[in-house]
Structure formats: structure tokens, C-alpha cells
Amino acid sequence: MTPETSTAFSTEANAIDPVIPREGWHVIHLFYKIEHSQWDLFSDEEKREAKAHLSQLVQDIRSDDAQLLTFSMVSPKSDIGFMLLTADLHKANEFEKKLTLSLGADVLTPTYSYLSMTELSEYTTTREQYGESLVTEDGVEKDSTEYNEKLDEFDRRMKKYNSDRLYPNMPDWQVFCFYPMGKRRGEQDNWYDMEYEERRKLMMGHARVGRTYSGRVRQLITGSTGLDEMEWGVTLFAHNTQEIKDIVYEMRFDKVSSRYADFGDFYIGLQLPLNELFQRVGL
């Protein structure tokens, strides 16, 4: 009834060309219901073996160039959640299959999942745009020592920013929120009918709102166009739910959201180590 105790990963991946994007990682959000009627059929020994198996699997995934976060999900939408980040889609696929079967064939029932990829924003300020703003907005003389020093600092800052977007180190903050979103394509409000500069101007204002929550909310926007039901996945981390509620509420008054955004369901969880997670979800 319980899974095999071995958690060694298949060597098949060694014989298959990896599916790795030119830049960034694959990201999978996984949410499950626990079938307690099936779990209760296990003996005490089988339950211990199943939990040990999942614990070892999580450890093995984390040691295999992947990040795996574990959540106790709030509300009956789901009981347990995982967020997986790894480069190779073959590994991501193998990991998620093993997680689904980790407690036994019928114990975890998937309720929702989302596939996306880390990506850079097309609206990020370029070096040329920043240099132009130094001249037109700040009055810095082009090619002056101050101008060149500010550009060098901009380059350093953007190098770190881009690396954090493509290869993020996810935080251990307690409160987790995930939701998918997309931009409207209606006859009157169609985001993709607008010129790039107009879209960029709107997104710059949207980003300014987000920056006011620096240090209180960690955000990761991942792209899912052609990969899942909407166009982006939004993952938020905070130390309390008030910060999540406030940033989402304030963002909805911004034109980018109020006029052009569509949202999927919100999933809220608490990031817990596995021993505490098992107790919380009744395993």
C-alpha cells in the first residue's frame, strides 16, 4: 500500500537530451487534497514509512539542483502544496510525478497545478532609456563623469535584478500566495492592441506601486504563455496576510489591473518544514 522506500531518481534523464530554456528555470506549483479515508487504511508502520519516503524525496529533490518549497494550504481548496523550480523540464516532470505518488498511489489527489517559467520583463528599463532619463529628467550632462558613473551603477544593479528574476532564491517567509493572471483581449479593452510605449508607461506605474512593498512582500512573476491556462503566474511571500491583502488590493486600483487584468483563483498557504506540515494536515 505504501510507496517504495527507495527515492533514487531514474537514470533515464541521462539518456534523453535535457529540455532547458535558453535562460531561466521551469516552475511548477502543485496542490493536493489528502484522501484521509485511504490514509487511514495504512498501519502505523506503513504511515511512518510513507512519511519517511516523502521526507527523503524532498531532500533528494533539493539536492538535485532544484528548489522545492512545502506548504500547508489554507482553506479546503487543497491540503498540501509544493512549489518546484528547476532548469530541466524532464527533471521537473519526474519530480512532480514522484511527489504525487510519494505517500501512496491514492493518498494525494491533485486539485490544481500550474506550469510557468522564470523570465525577464519586456518593460524593464534599458541602459539607453536610463541614460536618456539622466539627461532629460535629472539634468546630468551626457558622457560626463557623473553620467558614466551612474550608468555603471545601473549596469551593476540591473545585472543583479535580472539574475534574481531568472534564477531566484525563494525566501522562507511564512505566508505564501499564488494566483494566475492574464491581460484582457476584449473588443474595447485589449492590452495587446496598444502600442509598446503606452504599455510600458502603464507598467512603469504599476511597478512603482509594487516597490512601495519592498521588504514586506517578495514577488516572483513567471511566464506561462503557451504553457498553461493564463499568461503569468504570480507568487507572493510575506510575513503576514495583511501585506498580501494590501498589495493585491492597492494594485487593483492601478489601470494595468483595473482595466486590463484577469485573475484566476488565489491559493494561500503557510510554508512549514515537513515534520510540522505532517502534523498540521493530519498525517
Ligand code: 76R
The other form holds:
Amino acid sequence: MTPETSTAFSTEANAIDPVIPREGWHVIHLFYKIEHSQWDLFSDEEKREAKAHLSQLVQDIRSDDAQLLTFSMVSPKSDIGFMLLTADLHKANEFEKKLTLSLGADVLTPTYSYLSMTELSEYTTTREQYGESLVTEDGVEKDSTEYNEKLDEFDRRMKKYNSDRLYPNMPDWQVFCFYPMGKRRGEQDNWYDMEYEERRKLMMGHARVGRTYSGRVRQLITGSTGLDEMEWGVTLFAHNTQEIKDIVYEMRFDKVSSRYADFGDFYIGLQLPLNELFQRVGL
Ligand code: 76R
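So the form predicted on its own is up there; where is the form predicted in complex with the ligand?
The next block holds the full complex; its first chain is the one shown before.
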């Protein structure tokens, strides 16, 4: 394209610099209410077209370097939910606007949304800490063959672990739970005033509880400080609501939550393929 024919936004495919984090992806949770009075003004043909349009959009987004999950939301807080994960904020923004308009103007009204990013934990065991624990706790001799093998294995494990946190593959488990969470900055209980070592110890207790739900609950903790109203988005998947209720209840007794956590509203959804979702929500 010559400069004369170009416009500010469509000169070349890469005219706008992508907004890609140093590591990880952007994550947007989107919740909508369906305006049935608006929808009912559509003819059957228009309804079919609108649904085909949303289905096509979901497919297009999924084949454009993004993960997009679709939910039928439980209780009238919201009817339809989406969880979108993608690297470039421009794409996330474009997809989000398109989803809002996907069934025609004013059919989907946003009721809640949350912007966050995947992140590494600052509390995971370091190579040095692991090496030290091999010597002091397991009696392995420093720099021995066993010591070096164990450290190599640790490196491999951490590489996969970190990559799963930054670039997660979201599960197709049915029950979805989302809520935002922050840590207190009160006069008495201030998480951010505590020394790192103390926070790390408390987080180890949290992780111990979490690990007992391995295979029953999949969690993705995404950071939202500076991006949305609280500090993290908590996304949980399970095969049954019982597991969600149990883990959140049990964690309430863990110091990290009992003393320091604040929570926003809870959103529960069922992960459904779009055609079933349309039926479920009365489209
Ligand atoms: O990622 C890991 O497995 C390492 C250990 C771990 C960290 C660092 C971990 C494990 N979490 C971490 C960080 Mn968690 N988590 C929550 C909630 O409702 C509540 O009370 C709290 C909401 C749940 C249900 C949950 C589940 N976790 C965090 C952070 C960031 C804190 C920070 O940086 O200050 C938050 C906000 C948070 C909240 N956590 C686990 C779980 C589960 C199930 C695990 C075990 C995962 C596994 O090992 O398979």
C-alpha cells in the first residue's frame, strides 16, 4: 500500500504496535445479560443469523492465537459469560468489543467484567532454596552426582510449572467459578507491610491446602493490580460445585485468607458448547 492511500489505522497489518507483556497473557472475564425484549423483536431469520455470527466470531477468535471459553451463567447476575486469554491487549480489546456486539446492538448488556494478566508467583521455591533443602533436609552432599541430578530435575519441573502458569491450557471442566480478590492493607492486618519471608511462609500454608484439591480443582490466579478494582482474579474449574464450595470454605480458615483476604462477587457458570448454550439461555 502506498503512503497516499493509507489511513491512520490501516496502513499495514502491523501499523499499531502490539501491547504484549514481557511474559504471560492478558485475560478478560466478560459477563452479559441478554435483553430478551430486544431479542424478541428479531425475526426467526435474524435470530439464526445473529447466532451464526456469534458462532463464527468465537471460531475466528479461537483460531487467532486466543483461548475463548463460553459459559451459561447460573443465577440472574448474568446470562452468558466468556473467558478470553490472549497476549496482545489490542486483540483482547478488539475481541471483547466484537463479542459485545455479536448478537446485534443492545442484545447483550455487560453486567460485569474483569481485566487481569497471567503471572508467575513470587513465592515459588528458588533453585538456591531447593539446593539448600537437599543438603539440610535430605542429607544429600552438595555438588555430588545426586545433588546435580536433583537440581536438573528441579529445573525441568520449574520450567514446565512456570510455563503452565504464564501460558495455561484452560480445562473443559464443567463448573466454572470466578471472583476477584485482594489482600488487606488495614492498620492491623497489612499484607504489604509484612516481610517477604513471612509472606512466603504463609503462602506455603496456602499452597499446602490447595494441593490437597489436586485433580479436583484447577485454579488460575491472574494479577490485576493497576488493571482492575481488586488485586487478583481467581478462576476455578471443577467437575462439581461441591469441590468449589469445599475449597473456598477450607481456605477461609487458612491465615492468608482468614486474616488478609477480601473478596468481590462470585460468578458461577457452566462451560457449554455454544449451540447448547444458546438453547439454555433461551436464544
Ligand atoms: O501455583 C502453585 O501451585 C504454587 C502455590 C500457590 C501460589 C503461589 C497456590 C496454590 N496459590 C498461589 C497464589 Mn492459590 N488460590 C487462591 C484462591 O478463596 C480464597 O480464600 C483464595 C482464592 C484459591 C481457591 C486458590 C487455590 N493463590 C495465590 C494468590 C497470589 C498471592 C500473592 O501473590 O500474594 C492468590 C490470590 C491465590 C488465591 N492455590 C494453590 C489454590 C490451589 C488449588 C492451589 C494448589 C495448586 C496445585 O498445586 O495444584
